[in-house]
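Below, in structure tokens: the form predicted on its own, a single chain.
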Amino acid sequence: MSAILLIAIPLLAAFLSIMLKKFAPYLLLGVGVFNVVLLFLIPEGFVILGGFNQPLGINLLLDTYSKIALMLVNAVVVVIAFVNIKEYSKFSSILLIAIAGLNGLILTNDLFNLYVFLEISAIAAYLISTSNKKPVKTFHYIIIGAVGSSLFLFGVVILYAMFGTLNMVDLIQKIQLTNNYSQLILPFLLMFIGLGVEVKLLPFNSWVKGVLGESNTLSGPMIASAYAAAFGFVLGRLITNLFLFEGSLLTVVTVILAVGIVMGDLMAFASNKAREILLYSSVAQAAIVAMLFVNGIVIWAVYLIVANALSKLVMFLVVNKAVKDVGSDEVNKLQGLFSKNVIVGLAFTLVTLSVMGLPLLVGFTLKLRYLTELASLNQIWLIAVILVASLIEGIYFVKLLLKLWYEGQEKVEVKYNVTFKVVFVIIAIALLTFGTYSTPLNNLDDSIDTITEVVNNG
């Protein structure tokens, strides 16, 4: 069996689901589970397509890094599909296309196909955002996304004109031989901004408020969890292996990310709407992840992507279900939400405390480790930025939790079914388990980042 099945099977199922509409949700769930199981069976390595060896042919790379990303993204989509199987069954074909696009993004080993899969997954995301029933905001998302994709493509075209190849391994080898770094600044910056649009980095994310601020139990978790994780891994792959951030470009990128961390948390602090608090928190977390990749702290950036994806999955499901039943996402209107939903409240609280980085939860372990790594790199001012942002984050999340736990004058009636509760409890227990037993997290240090190893080994 080959990694190409992770792309081909969802595409075939998407085609079949159009003809077999009644079975489309079951096709979606079956393909998602099949992909997760397949990842345990297929060997790591390059997959050569069409019989053309590198750098001429199209090829995929399945390594530890991409395998973690694929397991996370496919598992998250399965969970989202499962909890929405009745209400959003008509989006099953679109979710299958999204799976194919995101898997292709993570697996591809050449930049042109990365652009192709970027477009496929983006089109699926636009269609998913139509479930919000806010056409103007979806149109805005399309325009901003198209600008981001175009900038990424311009950067790719420039690199091809300079080096005559788009194969990642071949390109990395040729870039390492060049002595004229100034020529690489423009393509790298264009590609970084292009992906920054999708990763939700400030100031390139003007679409986020219109989409996640109006999201539901399908669009919110898909964009904030599955898509955010996939694009985070892709950005990390390029930052770690391809982009050379040096001198003034490194300064510009670092300042952009540092401002993004603080501004994201300040905007969350200033908001009185639950969905906006979560989306701006996601913006700040995305900037932290990118900052860790820029500083070469790969393993803890990977774990942070995983933790954020699981946390935002729970948080957006809880809040969007409540917003649907209450009819408002004003925090005051949701006051007392957990007074009659104790299990949901406990799970949401544990997940939130993990995002804040409190002890006994995985968020604390991750924050302690990556701050230690930054200290070893003498990045004291970055540590200060993250700590200040963490303080702001702690204040607005504690305020949110207090509101959701203590009843106000109006009764809030929201019912979560068993499926929702099981998902919330499993994820909360996982975050608690890896917060108290972190040994497994240390076992991947030497097996991440295979492209660089391939280049260095010739």
Second form
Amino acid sequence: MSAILLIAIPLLAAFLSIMLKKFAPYLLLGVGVFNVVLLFLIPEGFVILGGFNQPLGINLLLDTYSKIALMLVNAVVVVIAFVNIKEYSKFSSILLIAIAGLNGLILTNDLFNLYVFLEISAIAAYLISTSNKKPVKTFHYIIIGAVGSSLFLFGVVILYAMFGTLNMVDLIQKIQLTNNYSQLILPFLLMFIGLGVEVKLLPFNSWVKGVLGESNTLSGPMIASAYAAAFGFVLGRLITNLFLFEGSLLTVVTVILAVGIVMGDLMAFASNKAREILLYSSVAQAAIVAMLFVNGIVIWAVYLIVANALSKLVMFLVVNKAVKDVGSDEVNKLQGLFSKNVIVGLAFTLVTLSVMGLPLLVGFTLKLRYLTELASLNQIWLIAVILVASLIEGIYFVKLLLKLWYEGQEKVEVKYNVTFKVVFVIIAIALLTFGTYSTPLNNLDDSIDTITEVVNNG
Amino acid sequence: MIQYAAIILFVFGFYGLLTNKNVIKMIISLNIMEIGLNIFIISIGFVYDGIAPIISSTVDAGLIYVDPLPQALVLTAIVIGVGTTALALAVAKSIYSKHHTFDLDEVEEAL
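Now show the form predicted together with its partner chain, given that the preceding structure was the form predicted on its own.
Up next: the whole complex, starting with the chain shown before.
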């Protein structure tokens, strides 16, 4: 059993699903479950492909960090596929390609290979966004995504020209030997911007409003949850291992991210549309994750990605199903949504309160831990930015919850089937459990290493 | 020198993307940008007086080869570029079917 199966099997199944259209949704579910099970069976370490040892050839790295990422992404895709199995069965082949792309993105240890998987998963994302039936918005996404990937490739090629290698381990070792940091600013910045487009970092995220603002129960959770998590992990991998953000570059990146956090929450605050509130909240959360990685707070950034992915999965599924049934995403039109959907309402409320960071929920534990870590790094103004953003976030989420719970003049009729309810309840209980019992989170603290540590530890 | 030309081409493509509102022209601009990038990648492997990196039976000590890796990379980049272009054209067709125009300004006005 090798980690390469996590990429090869979905790709093979994607080809088969085109020929066996009727069975495509079941193939998708089967592959998703197979991947999750496989992750428990395969050992950690480097996977050498084609017999070419490092730094020649392409190799994959499966460590604790990538295992958490893969587990999350594959599980989230399985859940999304399961709840959409009837309505969006035509998208099964695309979801299989997306699984292959995202798994490859997380696993690969080669920068050009990373670009290839970035493009594979991006093309799958463009196709998923066509389910919104808004071709102009999809076109904008393609153009911005293609420019982002090109800039990423530009950065990779410049690094290759400088160091003569694309292997990440080899490159990290060669970069450590060089003292000429100023030459590295350009490639790092290009790669950061390129990934920033997909991670939804402000100001490179102008596609988000068009795609997530018009999303459905497939495209919303896929892009805001599965894709956001995978790209978050990749950005984290590059920031903690490869990018050297120092001096003025560190200041520029920190300011961009701090502005992203506040602007994301302000835009969510200003919006009256449910989907827009969620998407701008995602933008702010993505900036917080990147900020934690930049400051070297890896473990809590990882947990924040996991919590965000699960929370946004529930939130987008609840809202997008309601928007589909009601025909509008104005919060006023959705007023009283939970009065007849108490279980869904309770799950949504717990998840939202977790994102806000209220005690007893996992969001609180995470916020407390990463703010403590930032305080120990003397990043007082960053703590102030996050607290101000949390306050704004608290106001708009409470406003949203009040509207959704209390009935207005018009009756809102939305029916969630059992599959949806089971998913919501399980995730809400998980967020509550890990909010009150955080020992498992603390135990993983030491097992997430950088690539250099993985290599040194054999 | 060729690297400056590649960067100029890349910038032209980017400028085209920013200034054009016609979907097809935007796709062409994207392609120009990608061609600029591909030429840049190829230029990385260029070695003056270098020959094709093919091992022959004759003694080749002292011969200088161009770097073959950027050539392999650029092949993949071209394929990906073609894929993205095909998808963008399919979406462009879908835009035309829905709005009967390729001009994004006209689409926005109609909305």
